[in-house]
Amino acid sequence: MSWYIWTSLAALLFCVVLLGKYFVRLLKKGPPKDLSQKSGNIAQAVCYSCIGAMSPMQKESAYLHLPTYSAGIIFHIGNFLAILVYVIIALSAIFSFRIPIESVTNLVIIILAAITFVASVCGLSLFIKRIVKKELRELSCTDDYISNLLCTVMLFVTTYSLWMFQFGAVYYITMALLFVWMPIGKIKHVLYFFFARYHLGFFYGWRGTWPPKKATV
């Protein structure tokens, strides 16, 4: 195997021996202590938490901004979709087994390439509108750019190698840098997220107040 397949691999293993430290760490602080009196279904609650609350409706302000949610949602499902690509790649390189691309339609590479694409624009949406707005500015710090740009990029070169079926240099150096930034920086909410929404599922769950019961009359 050539060099930078080497580095992607090695970039990938220090990414997942990070994040399974993280892993170990969040399952070794176990559930939340609430000395409250339990009124209400905790796992309804989670499973509503990870659901129904992420709905744009269900936030204080999404709904106001849904072109913006859609494209973060996009954005997201394409970053998922350009690893498991990357994925299936690294392992034909690492068995040297040829991926049969007679078996797999031209039509199943173009929608690939079309997702990764749509993704990586939404994407580069994203960056500028983060640039442009003055709030966004103020919220934003050095993280939150180049954790964008770099999942921007990742896409538009994963998109690329998808249209030509050829991953080269800048597609394994493009991903190795990926994780070795997914870690360190914003993008290891990958793994956060869940234990955030498990979290926040359980407070109010705990309470009664997840899931929303409906108003009567």
Given for the second form:
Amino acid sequence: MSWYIWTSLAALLFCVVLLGKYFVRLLKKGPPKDLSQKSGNIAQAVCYSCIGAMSPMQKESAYLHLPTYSAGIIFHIGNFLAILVYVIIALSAIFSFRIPIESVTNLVIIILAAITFVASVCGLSLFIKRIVKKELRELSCTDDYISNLLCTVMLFVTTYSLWMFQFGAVYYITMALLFVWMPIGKIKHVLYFFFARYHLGFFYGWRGTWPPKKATV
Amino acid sequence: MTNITKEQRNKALAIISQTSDSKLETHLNACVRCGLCADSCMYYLTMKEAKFIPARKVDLVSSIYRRYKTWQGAMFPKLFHARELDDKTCEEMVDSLFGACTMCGRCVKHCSIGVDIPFLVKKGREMLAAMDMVPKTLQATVDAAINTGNNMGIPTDEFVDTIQWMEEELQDEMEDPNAGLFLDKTDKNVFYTVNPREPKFFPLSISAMGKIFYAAGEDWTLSSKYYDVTNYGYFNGNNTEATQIARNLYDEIHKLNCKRLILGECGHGSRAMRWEGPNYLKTKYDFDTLTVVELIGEYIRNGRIKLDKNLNDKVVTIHDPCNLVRNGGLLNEIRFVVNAAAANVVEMTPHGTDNFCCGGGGGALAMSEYNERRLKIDKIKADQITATEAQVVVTPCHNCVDQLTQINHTYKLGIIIKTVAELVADALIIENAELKIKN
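If the structure you just shared is the form predicted on its own, then what does the corresponding form predicted together with its partner chain look like?
Every component of the complex follows; first up is the chain already shown.
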């Protein structure tokens, strides 16, 4: 196996260990310890927090900003798919099995490449928005640009590699950089996002705000 | 602003080190600075400046966390925007976290991640409180509550006089010498609390609630010393003071041996006593705690009071107090009561959990140094009210009433502002009240 594949695997290990450490730490700290009298259903509220409350109809951040919201969703889907592609490609390299390029597989690869390409364009548009929009620029720090750029470049490289079906040094080094940055920079929200949704569900569920009831006059 | 000492800094940093659960670490690390929360904030919508974006307020607290509590922030502060806790940062924190956030939580619901922004703003306030940097006006309100038992510093004699005066009015209105506003009675079912603005500025609110208690045949009392439902200690970030204020009511209900603590019409007070109080005091309550809206709802459902909604025939709209609706789950209960008491109710857009704050929350009403900013952001609420074409705005929160009164004056809305108790009292049918008391 080439040095760059080893490098990407080492980076992946670093990422998994660090994110795993955060994950275990969060689990150890546990849920809020609230002594007030509960007024709602936490489980239902957490479910709502992770599903219903994420609906674009429920969020101003989505329905007032549909292009950004859509770009964000596609960008995230693309990133998850690209990481899945890496896992498959890396496994094939480790265990020396060949992915057959036949008509069906080829179609899947074309679809994957199309998605990662669209996702990379979305990532680039979000990157440009962050640079161009004054208020967003004032809000941003270097980490924001690096995180976005790394993901976007990774998506472009994945698209190219899928299209050519050649996964070389550039591909693996790009993946390695992403894996190193993931638990350090803001991409670690890949973990904290789910805990944030849990806490939000817990908070609103405890007080009976979520799941929402229709306001009737 | 004076230079902060090492001791002050350490006290402040201890606030973001105390993690009894995973909530603080989660929210400090979750924000991606997408900036999409901006349109949910009244301050940003009015001022259109980046410093008013909720994510910026989050960043003020999380950047300090990154600087002092993460290795990457400590090693590469510029890369991760990890800030020193210095005078400049503190100055910005005071202005943004006290002067530009009502902690209404509207941004939370709409945050693409789900960051509890007011929770972090509160942590920031706690850090400032630990460094003695609470705005003086807000601190004076808390000091009054600590030193006198109520946030307006009303002497007990004055309060007792007001209650007696209102009691006489109630007896005249009911034509019943047994109608009463009871003080310091023991072994009652209900221990009632009020916002000190009521005895000071709105005594008719107390008499309205007295009328409802009378009609329901309730067995109730007020304390002449500890009747204040508010807790500005929740806003100034000093948890020791917040605990002391919560303890006043906790001890008083035990002293008077009452069964139910009824939280008067005050959004943050209800939140501070009902949801935060047991955690401040580190004990579960051994008495029922509910808001007056829920109690009135209970009276209506149980047939203890009868209402004729046609007695309130003006167009009524509801202002949802953030701490009772979005952060308190009373969306439908308020509507049930208001709908039972008024014939013509219309909703604001948006309303319920999406409603905009009155602008007076988060202690803003007490901080006169930010008056201009506070009244400026209220254009949103004024426009919301105007669009409903309502003649009456009803809200179960005296801080909201006070703020809406200022909006009414500033934007010349020509509306009537009422509490829920006032609206219900105006719709009461009380023929059988005497009979109920006998029963």
